[in-house]
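We begin with a single chain expressed as structure tokens, specifically the form predicted on its own.
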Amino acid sequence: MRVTHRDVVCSFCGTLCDDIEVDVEDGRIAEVRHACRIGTTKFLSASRHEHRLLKPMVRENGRLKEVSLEEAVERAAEILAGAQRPLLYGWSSTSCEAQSVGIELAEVLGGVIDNTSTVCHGPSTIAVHEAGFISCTLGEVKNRADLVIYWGANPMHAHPRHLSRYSIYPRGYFRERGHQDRTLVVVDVRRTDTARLAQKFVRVQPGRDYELISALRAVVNGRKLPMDEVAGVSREDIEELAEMMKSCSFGVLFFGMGLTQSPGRHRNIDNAICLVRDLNTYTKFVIMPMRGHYNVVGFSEVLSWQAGFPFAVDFSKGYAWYNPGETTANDVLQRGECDAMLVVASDPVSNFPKPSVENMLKMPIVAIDVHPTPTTMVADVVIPAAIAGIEVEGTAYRMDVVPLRLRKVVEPPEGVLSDVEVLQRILERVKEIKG
């Protein structure tokens, strides 16, 4: 018998497409409609248990050995409870419910908790502290925006349905003709696939985004540029773009890691927010980060509820302490200040700088994940988890800070629990050990 689940939320990227249809037959996903190719692959491969962790493992005599879940939880709790200052990292590809338990665990342990935004959109968060934020929902973009700018972002690869669901192609309440009522501008260091769709492409020189944003602010505020070009962009192009931004009815600036990870980092975002603020003197303009992992926004929301800060929180002082550059994961690792690590739904061994990874390998690591990764290969305890949004329910936040409910469409592999259940068991055992 085939059952169709409608309005399923795809837990791949920060777009969290909520119009997916999933056909389930004999307990397995048979067909997926409306999702992008990456989302479709995630649903189908999950159902087939391809490239999955299915059994808990503990390292003995240098090799990982399959054990019972109880043994793995016990060993993980012993490692974490015995550490002076453990680091709990990852969290962006799991549910808000799991994040909540993880934050409580970090507080009980007196450890540091951080998520993947520390190496992607952390600068965006810091900029918001300093300059505020003028934003909206993706639904407002769909219904109102007539000028869409992607700066340092390539959604055709990273968020494949972003253009078709929210920014350019959908027919909105005030944009009934879809893309015919909108203008797409892309600012990037190279002509990406997204740039090939744009009516205007602005090629900025690498590392000079701050200068270009400053030039745009000057022109928007009525100044005449004394130079012929800024950051590789001609004065004529800057003036044309500034006029497009001032004369639109509703504009949106989506920015990606091309802006957060180039020289200037949070100052780039600070300046971009100020540009949008200046534009609101003339029209309605908003700004939004292109968040990658499907629930990276959720972690910042949940941590802010429970600890008062959005990422990189240190509980070792007995209270929540937040100081990016001191309490962020890479800084703690490179200074060698932590003595154990819990990694949830992430792969820092593949993505962190070499000095961080070298220090990671000197300490015991507990990894909770769906798939085998280089991090699980070097971990001392590996615990498999079910996939939120496919095998278990949960809550996730879309990139515009709208919470959506993730649905369950199939059963997880036998004996595999959700991140929430695994973390709760570890937390309970840690409390018992610590008395």
The other form holds:
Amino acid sequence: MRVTHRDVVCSFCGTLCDDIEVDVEDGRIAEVRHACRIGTTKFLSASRHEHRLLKPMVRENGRLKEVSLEEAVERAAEILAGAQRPLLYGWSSTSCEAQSVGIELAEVLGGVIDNTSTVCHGPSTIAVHEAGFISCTLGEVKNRADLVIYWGANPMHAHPRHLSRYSIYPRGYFRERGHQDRTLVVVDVRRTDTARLAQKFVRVQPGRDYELISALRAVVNGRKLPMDEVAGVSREDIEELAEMMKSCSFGVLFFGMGLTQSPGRHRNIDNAICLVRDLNTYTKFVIMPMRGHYNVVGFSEVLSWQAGFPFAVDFSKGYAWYNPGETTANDVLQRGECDAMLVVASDPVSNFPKPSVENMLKMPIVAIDVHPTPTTMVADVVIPAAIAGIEVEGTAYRMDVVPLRLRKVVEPPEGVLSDVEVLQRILERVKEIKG
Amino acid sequence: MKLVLKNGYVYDPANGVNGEKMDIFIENGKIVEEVSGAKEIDCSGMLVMPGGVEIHSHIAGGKVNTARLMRPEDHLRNVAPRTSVTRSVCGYSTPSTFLTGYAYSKMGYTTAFTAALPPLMARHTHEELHDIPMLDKGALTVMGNNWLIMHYLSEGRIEHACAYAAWLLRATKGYAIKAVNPGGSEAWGWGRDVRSLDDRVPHFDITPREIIRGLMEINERLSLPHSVHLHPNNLGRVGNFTTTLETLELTRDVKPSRERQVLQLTHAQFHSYGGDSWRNFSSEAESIAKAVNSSDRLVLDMGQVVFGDTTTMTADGPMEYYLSSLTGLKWANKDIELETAPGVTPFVYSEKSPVSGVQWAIGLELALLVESPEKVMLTTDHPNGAPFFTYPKIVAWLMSAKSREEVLERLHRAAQKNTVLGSIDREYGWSEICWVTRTAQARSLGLESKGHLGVGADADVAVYRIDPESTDPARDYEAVERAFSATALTVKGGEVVVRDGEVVKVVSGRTLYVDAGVGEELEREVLKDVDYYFKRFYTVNLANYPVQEVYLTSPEAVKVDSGVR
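One more: the block was the form predicted on its own; return the form predicted in complex with its partner chain.
Zooming out: every chain and molecule, the one shown earlier first.
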């Protein structure tokens, strides 16, 4: 029998499309409609159990051995409760409910908790501390924007439905003709597939975005550039772009990791936010980060309301302490401070710098994930989890901080619990051990 | 669970009890006539009041959290580690959710309503309310710039507007209709604002006057428990009292559907400004108080300013932009599709500043010049005028002219010159304090089992360690402030949750929302329009918009059969 689930939220990227249709036949996902290729693959992969973690495992004599869930939870709790400075990392590809339990676990352990924004949009967050945040929800862009700029971002590959759902192609209330009513500008170091669609492409020299933003601010604020080019962009191009920005009726600047992870980092974003603030003297302008993991935003939200800070929180004093550069995951790891790690829904062994991974290999690791990764391969305790948004419900925040309820369309593999339940069991056991 | 609070001096003005020595009997979370075999707690020599009710405080949701995210520096304050009972806490103007619950409870509050819930962000607001312990909770749903509301009203389809508003309250699990700078926040979508009641909202065939009048009519046709909760146009602008008076005039044509006001003028202090430039900025509290005194359809909350560093936040986007351009401080803006436009910026109220001094005086003038305490509610519009932690200070100022004088002497001379505060002798008594911190709020919100200690009321009680017989609050105002900072006992739902200023038990309160029924056929018709708006203009699907009950702690629907067909 085939059952169709409608209005399903795709738990892959920060675009968080919520118009997905999923056909389920005999308890397995048979067909996915409306999702992009990445999202479709994620849904379909859930039912291919050969790619999944199905049994809890504990390392014994150097090898991972299948054990009961109780044993795995016990071992995980012992490792974490016995550590002096555990690091709890990951969190961006799971629900707010799991994040919430993780934060309490970090508090009870006196550990450090950080998520993947530490290596993607953490600099954007630091810039918000400095300069504020001038933004909107994506529907404002859809209904009003006549100028859309992507800077250091390539949504055609990373957020495939971003342009069609929100920014360029949809018909909006004040943009009835869709893309014909809008201008697309792309600023990047190479001509990406997104840039190929743009009316104006600005090629900035790698690592010189800050200069280009400063030049734009100067021109927007009425100054004449004394040089012929900045960051490889001619004065005429800069003046033209500045004029487009000032004369639009609603402009939006979407930026990606091309800005946050290139030289300048949070200073680039600080400057970009200031540019947008300057533009608001002349017209309506907003800025928005292109967030990657589907619930990376949710983690910052939950941690902010529970502990006051958006990422990289250290609970070793008993209350939250935050100092990026000191309490961020890679800094804690590379200083060799940690003596245990809990990794949830993430694969730092693949993605962290070598010095961090070298230190990770020296400590016991507890990994909770849905499928095997290099991190689960080196972990000492591996606990499988159900996939949030496919096998369990939960909450996730879109890149514009709109919260959506994730739906459940199929049952998880037999015996596999949600990471919320797994974390709650670990937390309870840790509380008992800690007395 | 049974409990007797023995021999306290009880203030329960709604039931005509003003300082009588008596016992309060509690059973199963309610106040009862009498119990036997119950645990007794001696409250002799102490002040007993119903649990405090907060009616307007920005404690949960999108902009509150944007403020937290923008202001890590705020979370270096008020830090405390986890205890065997409580979670770790931090924050002052944007406290963590846990601290919000604990801190209100320590001050004797047992109920709090968050001031503005943008519908699209409702799930976020409820996620945070879920994490605020100790209190019964509710949220005010913003509708003053809502596209469908504006369309229905401009087309004169009032029944449709009613049915949509009722649906929106249910979908967002909201408690009342809130309006913020009606029309102005929509104009902010283009970087503009509206500056008078008769400005046209860009691209919408409607004016702020028509929106406000329309919302009041919706509210009364639906016969909702609370009135329209209004943040008028021109907040914080010099000379805005004329806009405010014109707005209050609009209530004359509105017939109340219940025994209550038809409009709550919220954070009235920010709307009572005279003068024509910041140089001759002055108080018009007398004009506003006069309007409230002469009407039985109006109540206000103070929006009191207390000196210090705070964070301003409101769904009035243009106002936050304007304020941040004055200060040059960081600014966050968060326009929300088809609905509203919140903004956030830090602010410092300085004793040296002529403007801050006058603002401080205006809040107190309003509370002292409005004759009936039943029409006044103590708020700071947390954290806009000041964080709620400052409430005990305000209680002391209301009770003591001497304490006000002491502050006034320190301030810039404009505070004396451009206000009448110095000439007001009135000092609140304990009953009046009870009105303005709980009873008036409960009445305004239509919460029949709160704000009083009559039989059947919720067993939410605050016991303060101060003897009203032997204390002269006019002189011992410091003792008053101390007592109101930390209760001897806070009882929530019949359980002792705070003892001697420390949280001893963490409870999670109920979440109240309004479920107003309208005719089925009308609702079907309206849902067709809603569906069209979601298909064309929203970026989420209609099915993913309403907040599921799973987000609410002990959800409690207040059912209203409106008769709208």
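Numbering follows the first chain given and starts at 1. Residues that one form lacks are left out of the comparison. The structure presented is a predicted model; accordingly, all values stated were derived computationally and were not measured. Basically, rigid core = biggest C-alpha set you can superpose within 1.5 Å across the two forms.
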(request) Fit the two forms on the core and write out the ranges of at least 3 consecutive residues whose every CA moves by 2 Å or more between these two forms. (result) 48-50
